[in-house]
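Next up is one chain by itself, shown in structure tokens, the form predicted alone.
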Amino acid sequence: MRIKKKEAIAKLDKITAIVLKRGFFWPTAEIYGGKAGFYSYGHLGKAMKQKFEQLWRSHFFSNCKNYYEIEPSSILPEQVFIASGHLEHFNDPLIECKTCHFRFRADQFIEDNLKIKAEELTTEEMSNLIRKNKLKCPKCNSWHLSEVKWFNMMFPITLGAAGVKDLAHLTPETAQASYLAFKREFEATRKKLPLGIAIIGKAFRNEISPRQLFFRLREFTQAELQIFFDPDEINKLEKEEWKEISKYRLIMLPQKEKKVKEISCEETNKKLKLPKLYVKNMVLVQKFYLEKLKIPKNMFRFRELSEKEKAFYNKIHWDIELNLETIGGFKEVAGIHYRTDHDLLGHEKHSKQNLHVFWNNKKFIPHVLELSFGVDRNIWALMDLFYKEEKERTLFSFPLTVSPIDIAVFPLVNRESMPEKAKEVYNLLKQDFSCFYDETDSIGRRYRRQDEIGTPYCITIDNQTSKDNSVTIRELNSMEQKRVKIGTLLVELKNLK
């Protein structure tokens, strides 16, 4: 689907206007002008984010045994990142204007100006392209640009009192904390594999050029699951488990293909040589997006990364991408990475601690399969994909699973005991649903406000309520209404979940 730039910008501006006005999110320290790459969630955004995170937990944990969530520190000693390779390899290409001293990412600069992919290029290749095409500084239009060089994106911190040099870093990914916790968790959970360690937490990256809203942030939330397993079992699943998914079709864009294909798990395993454990988790991810988040099939795909694109420690790497008009097409929102034993080996070497396990009558370092989700990216993706404009209204058609408010309760008018009855209904529902009560303005305006923030159901108390104790339930997308007795209202709404 071809994205028209003007339409994309217009849509982005409209969504941004709603989220700022209604309390989804806004730039951090906005009254002081804000700072690029930092956003704060308002009450609606926080509610939506919590729902996404809980949905993520329930989906991936309910399908697997021996999976646990931990909550680590966001500050880790420098030795951790020497062992992990972040201090050496966690870099972005930086270029500086010698005239105005504006700094920006060289790969993005090339992609914006030349419309070619630059992520795979070396710093020398990027410098040569910039010179050859006589690209100018995007800020002052100067020709005088520096050579491209690598810039480490870690946030360093000095711990302790002044003059004491004890270096640490804000963690650029939540994954490292799982590797540090592995030995303790393995022993505490009865020494069994596979072992899943999940973290939903903050990560920090000193992005050179934060942009594209939630797609290039300096502080963001990740939901990551590290699955530690015996490498000899990566292509083994229980017979019934494999039979259940073998015919399921994955939406995939392999590296050597130009078009997306739907490929059965059986073909994925045999022809694309993806191991069964990896394929099983691809199924879980796809079902999360298509069935739980209700993402349209044509807006979703797995994309295989090339050798130059993927991290050096990833043996297999497929990104999960969604087609987002506001960001310019398919963009990464998550990834599945087979990290082998790279991380545990590195930490064993530098910490001098034994991280081997004894399992299946042998001693070895477990391998790791990582499921990594950018929570903030996914929140923006939902806003992009579920934003709609109709003749008389603008709305987010969020599924109930992620809508910030489940139900709004209104009295038709602010008299004739309707507000009192409406508050009774509100109190009846608020223990089981996220509810909002409103009695101001006309009923039409109240409906439009809830449509705009994506509330799936509105309940109205009207003149008929006093006669037969019934209310109307209005559904967001169709705007259809039906009458329901208050006595059966709770059961009726739970059936809609």
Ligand code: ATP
Contents of the next structure:
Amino acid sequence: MRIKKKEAIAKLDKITAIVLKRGFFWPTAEIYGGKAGFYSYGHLGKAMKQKFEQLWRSHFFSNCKNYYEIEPSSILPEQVFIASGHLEHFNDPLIECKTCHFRFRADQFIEDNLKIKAEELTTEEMSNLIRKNKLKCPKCNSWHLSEVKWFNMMFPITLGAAGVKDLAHLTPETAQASYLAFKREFEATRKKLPLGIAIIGKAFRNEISPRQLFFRLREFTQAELQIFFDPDEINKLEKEEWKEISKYRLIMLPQKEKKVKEISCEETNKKLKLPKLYVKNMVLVQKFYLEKLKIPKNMFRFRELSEKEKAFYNKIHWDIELNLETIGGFKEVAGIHYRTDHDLLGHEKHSKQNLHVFWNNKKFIPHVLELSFGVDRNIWALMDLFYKEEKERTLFSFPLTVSPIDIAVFPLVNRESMPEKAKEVYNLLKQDFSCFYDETDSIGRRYRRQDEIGTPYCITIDNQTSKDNSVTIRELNSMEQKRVKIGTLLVELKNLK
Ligand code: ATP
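Can I get the form predicted in complex with this ligand as well, since the one above is the form predicted alone?
Now the complete complex, all chains and molecules, led by this one.
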């Protein structure tokens, strides 16, 4: 069921209020009025982000042979972005009001006012549409608007104090650093393909109109995995591996379709002509969302991008979209990009370093399949999807895999040695779980506070505890309680993980 715009705004306001009040995140430099596109994580947001990143690591590459994580610099010399094409192509359409000098994104302006998709239009087409429809400046209502121009989204910086311009840029994607690391890593890891290089790091984009709160930031975290492989093997997988996934059904919205369809990997490979390596990684991504993050099936889809929508370096490009009420429907949270040899070839040409490898009895430049995730966008998506309002409480029904806190421990009352016993239980659990101890206010209020931040389990020490050494475990969604002996508590809870 489609939620109405008014309700979506109300939901966004309610989530924002909780997020600010409870310490998930807030606008950076808030006491100075903040700056659009910059947010800082508080203690709960950071805990959740760390869990998401760890889950991503363990799901996508910890168990893969020859996949590694690196940590590069976030400032890279300008030559890197000349070679990658970002200096020339990494642009958004900009328009300026000639009266009040307000600058904003032309495609979003057209979409908001004319309710048509504008991402694929040229700057001339956008200028014409704006003129023909007599659109006015959203700030001062003037119709003296400039022509639409391209605006490069990278943050340029000058290095050092020498006076000579030594230009660099804050990296707009973590991917480039993996391509720069490729030669070293290939040699250090014994010259084998496929080779996976992962980075969880900062990306910076000078978004013209950062809006949608936490969704479009100017500084954000990406979790990206670049898989370097032999292009002749893109459609080859071990027989057993393919057999295991060939019947698995992917939730897809291909370009030619109007509705989402579930399509088996076999068909995806044969009819949609997606190579097996690509399909295998789609399976991995879908399982991450449905099984690890517990996203309901109807809220998830892969969407194929049109030729014009695709990033300039991608040959195959499907986005992962989640249905987010607060952001206006299905929105991109990640992408799977077949970048061919575009990047390594560009870096070989510009750096004059040989980036060819010798593998499978031939010399070639490896191709790259990229899995690219925006961590912050996914965090917001989880908040949107798991937010619930019930008669007596609001909650985030987070799964244990991403909740900021695993377990809260309470004494029922603040006397009769219950706090001492509760602290003992807290100490027992805190090595294996992120725990929170609370003895203030009524037990009902303490439960509500934990519900509001999405703590999956609350343990209460009560009158019965002194009699038989048992406690209650309360589950977030059902609010059901079960009694467990302290001696078996750790095992019981580990089984829930
Ligand atoms: P969009 O079309 O929404 O601008 P994009 O297609 O440019 O995004 P990519 O370059 O593919 O995004 O980046 C990979 C991921 O990084 C995206 O799927 C998204 O989750 C995240 N991302 C990109 N831009 C931003 C941003 N401004 N703020 C937060 N996350 C972002």
